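There is one chain below, alone, in structure tokens, taken in the form predicted alone.
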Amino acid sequence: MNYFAGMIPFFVVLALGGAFLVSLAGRRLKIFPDIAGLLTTFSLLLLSVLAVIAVSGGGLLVYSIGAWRPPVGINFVLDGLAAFMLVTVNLIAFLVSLYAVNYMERYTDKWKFYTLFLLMLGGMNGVIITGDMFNLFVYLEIASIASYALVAFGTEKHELEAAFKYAVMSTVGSLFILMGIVFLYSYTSTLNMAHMALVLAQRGTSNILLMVSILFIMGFGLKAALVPFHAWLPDAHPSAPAPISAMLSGVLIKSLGVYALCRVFYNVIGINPALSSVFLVLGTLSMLIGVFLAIGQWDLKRLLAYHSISQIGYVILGLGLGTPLGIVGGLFHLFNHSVFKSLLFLNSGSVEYATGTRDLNKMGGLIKKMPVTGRTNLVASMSIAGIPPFNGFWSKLIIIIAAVQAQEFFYAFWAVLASILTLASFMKVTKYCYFGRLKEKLKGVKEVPVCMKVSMSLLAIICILGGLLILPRGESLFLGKAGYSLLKGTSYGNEVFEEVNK
């Protein structure tokens, strides 16, 4: 399905276009954003399935920019885990532009939301797709100053702030990336991460290397939000609106960081012992700080906010393993994660939604008054805290069966006491929230608006059938072909030059 590369670049085109339109169109006919930011969601989610099958028969597809092949020219590149990748960002961006139909009539200017939305996920789907590492860094700062604005969307004084001290610190992240992308390029003289990957299989280790992987952990892992890199996380995502907490946590941590992280050192660089071990104490520091940290929260969103910090720590536990097994785990935690943890963030948004709190000590009940959103949370609560038959449960299992298989008995044991933690969390915003009695002041409150319910009701249903994508066929088609492109390494630069040259 050669013909299919010439697609690749829609996926930039169609959300940067739509950012467009909408900022045109928008001011002047109040119902045209809603419109273009679902149509455009819709398209590319369509386009992202059709990658998959595209790239179900093996190998890759490489779309040269102008027609200059690399190493010259730029080029976007399309496998197996870019197709994951697109799958995940672009459904969960569907599902949120649907649930803000309803959610954002509550500010003023919609149509600035949906362009900065959709420049958002434009610069996430380029990082995902582009095959050269300057370009990567670029697509990465306008996903990056897109959030910034819409962290800070409500205006009030604990939103700038948040904003800021985001800024700030991903901005420092975006230095150290930069950084490490000069060194390689002074090393390497080639920014095509293709070319870049033979080059550095050729002239093995450096100096320069270990600074360069030094540099990209810091900043990848400033974006990705593990610890000791997270102090921006439980204020920014909170402050947000619910969809674009929605979409900070469900996909652009992972986009910017993980996949990035992924992408650099396993098909770039070239994964070792002594990263695979940072990786693995990483992902354990992030799993148990986060969910400790989470436990004491009684603000629902900072709670949701620190519980992302503690699940990354799964997927890099995961990843970090190096075995297939462990690999598989990691990228289904990602897509789990980025399903049950969106809807829980839009849950909090409808509770903030209908009652103007995200106190615990506020609520109680509410599942009486809104059941949809109840009852999903709860479907969410069980993912997320690894209980069956819910998705969650089936990438954590896999992952603690990769540690076990790997004798990594310690990381297994922490990975267990996290998830247990995490139960212990959310049955505290089950009671608190929605189980209990009626508080006085919440008997006049009603469930949200159709949209929002619709948008919900999708996410539970993937949480509850999203453990099938571990049967054979949905794991050959979908995980397997994402983790194969992990585990062939910087055989990555081979393929595209082949693909190239046909």
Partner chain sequence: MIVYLLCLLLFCVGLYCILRKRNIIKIIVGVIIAEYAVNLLFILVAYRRGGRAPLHSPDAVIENMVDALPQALVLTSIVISLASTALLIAIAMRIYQKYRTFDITKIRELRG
The other form holds:
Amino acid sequence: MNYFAGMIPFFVVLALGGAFLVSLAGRRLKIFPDIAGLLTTFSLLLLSVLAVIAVSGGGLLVYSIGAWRPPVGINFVLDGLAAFMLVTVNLIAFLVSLYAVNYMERYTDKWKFYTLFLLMLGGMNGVIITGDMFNLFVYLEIASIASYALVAFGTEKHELEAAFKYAVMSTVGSLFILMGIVFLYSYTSTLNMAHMALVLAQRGTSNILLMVSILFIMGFGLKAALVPFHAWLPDAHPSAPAPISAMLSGVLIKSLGVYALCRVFYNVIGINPALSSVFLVLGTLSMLIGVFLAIGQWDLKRLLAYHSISQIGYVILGLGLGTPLGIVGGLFHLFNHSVFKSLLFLNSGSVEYATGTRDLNKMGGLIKKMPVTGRTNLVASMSIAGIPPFNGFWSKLIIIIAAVQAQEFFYAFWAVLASILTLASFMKVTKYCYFGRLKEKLKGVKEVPVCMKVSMSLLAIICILGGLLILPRGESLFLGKAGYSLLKGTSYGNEVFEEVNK
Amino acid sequence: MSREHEQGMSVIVKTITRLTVGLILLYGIYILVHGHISPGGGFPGGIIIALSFIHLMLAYGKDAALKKLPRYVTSFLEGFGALMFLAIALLGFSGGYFFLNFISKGEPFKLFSAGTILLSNLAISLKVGAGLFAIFVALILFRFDDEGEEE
Amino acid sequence: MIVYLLCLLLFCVGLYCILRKRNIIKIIVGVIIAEYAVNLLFILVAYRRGGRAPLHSPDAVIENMVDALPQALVLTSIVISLASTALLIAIAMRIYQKYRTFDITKIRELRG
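Having seen the form predicted alone, please provide the structure of the form predicted in complex with the partner chain.
Below is the entire complex, every chain and molecule, led by the chain shown above.
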């Protein structure tokens, strides 16, 4: 057993333990929640960086809980894709909790925020590393329920309304997923993903698999806010406090939606041309409809939320292409989107923190008063719009090149168009919010506190340097391994059992 | 009628409650500790234990039940139960594996058998029972707060 | 086969309730019905013809038991439904406090 394999459970244990400790001790000690939140997320980040190094050899690590071996017991699987997602999630979580130290001062009961935040983080990490179908559902629900509560955290009118809508729709999505799991269990008589992949490979295709695929696309599509199922996202994401918007848009929809979708379809059920074309169509639809709806928005956070739908479309488009380049592009865009979308939401949070409004019409000239926020926002806007030196450009370029290589000129065209529209709508944001004449009312605006500045600056630096990840060394260490995990398809099952029986 | 009787339900309900609530609690504990050898376990046991307190609250009003089990105790027990479960899972590392059943399994069908299962059931029942009671209290008390705001 | 279809019908009743009803409480009831239908389906999937309860006692001969695993899983899924239902109810009560109505057609601050 690899030396690191023993550490795998700590991705869940640390987050959940932190959550419960905060709920026990955070009530009395005012400083404790901040420290616990920062320490937990930082150690999780370190662990996930170690995880990337541990799987850099190319294999995967399996941890059997309670020493029960996979076909019987629950296991955790750490492969390239899981390590990649863990780094993404925990990086954003750490920076967001750094930001929240100052931002959440406005709310009472900070310990409740940190409890729910760490619970959500634990759920997401669990979804990523688990190798068991039902366990996936349980972690998914832990993360989702914590996120419903976090959306309603401010308990204002519109927050409650958004949270209710989100909770109902997301619960229905979870039910579709559970139903899919029930059918899969009845067909394969196992819940272990690796074993399931083996059994399904033996049995061949059947109508039940078709039904399961439809249920999973609906369920995970609801969690990922793909276009026919996106109605909750533009309400829920802007209503949450800014750090939570950043978490929800940045990583939650990806780890619960996109990651789980990929894991199930690529590694367990096995991808086929029909599914690929469904991904392509859904991705393109989300990309276009998201960006068209975004252009008309005047509420800053709502605009960003629509862009999340559009950018998730790119990720799904890249993954749906199914070629090595397309998958790497999709995953790279997933990482980049986590970084710049969280940065944009944190910026919008800073603007709201300083000016108290989210309406673009009431802002203007803020870059003079808030230099750090303004400049980091410029970096993030250019990243999301795909301006060359920033990371968003490279991932979009890879996706478009992959689409052209795969002879899908139709989808490549829409991807370029959506990128241009994204640029247009972010020019609107920068013009109305940060440049132009300073409004009379905003004369007294001050720059935000230090922790928020540090967090935003770090994210902006990652935006600038993120493009380096496609250099050969970064690619082979980080993205290539993740892409390989998806490309190997249902031989995932064989690999897990080889690792266990070693 | 005295002040005491204004809270809660009628005398009949109160008397019956006084007689049955202890039995419900005992039954919950029975379900809880026999979880590993018969149907039941931490979740049903915890729910039944919480139900005995909810029963008390319904019959005698919120003050009587909250005197027996104040809110800070509930939330402490909830966090404690979760941490205890986590601790049991982590103690499995003494045998090298997370969640390893490190206590000797004992003889099947005896009360003290199955290693950590009994302890885990205890932790789960604390978490579930306290959680359910806390949810109930939160939902019940919320409406009072709301009416207070109106006046 | 017919029981599975009835189970799916129950699920559709829940979905209908969620999609068509205007009262928040009725929507929550719809969610509960749908959850119940999925749990029921899980238990039905585990049923074996003529099977008995999966209990193990010292003198019992183990033969023809129903599948025990889904019963444990359904318990977990019930706990999850408990949490999400409690949260939904709490949000509904807060909504009533703010808007003084349960009608979702009147609760529309968010548009676009």
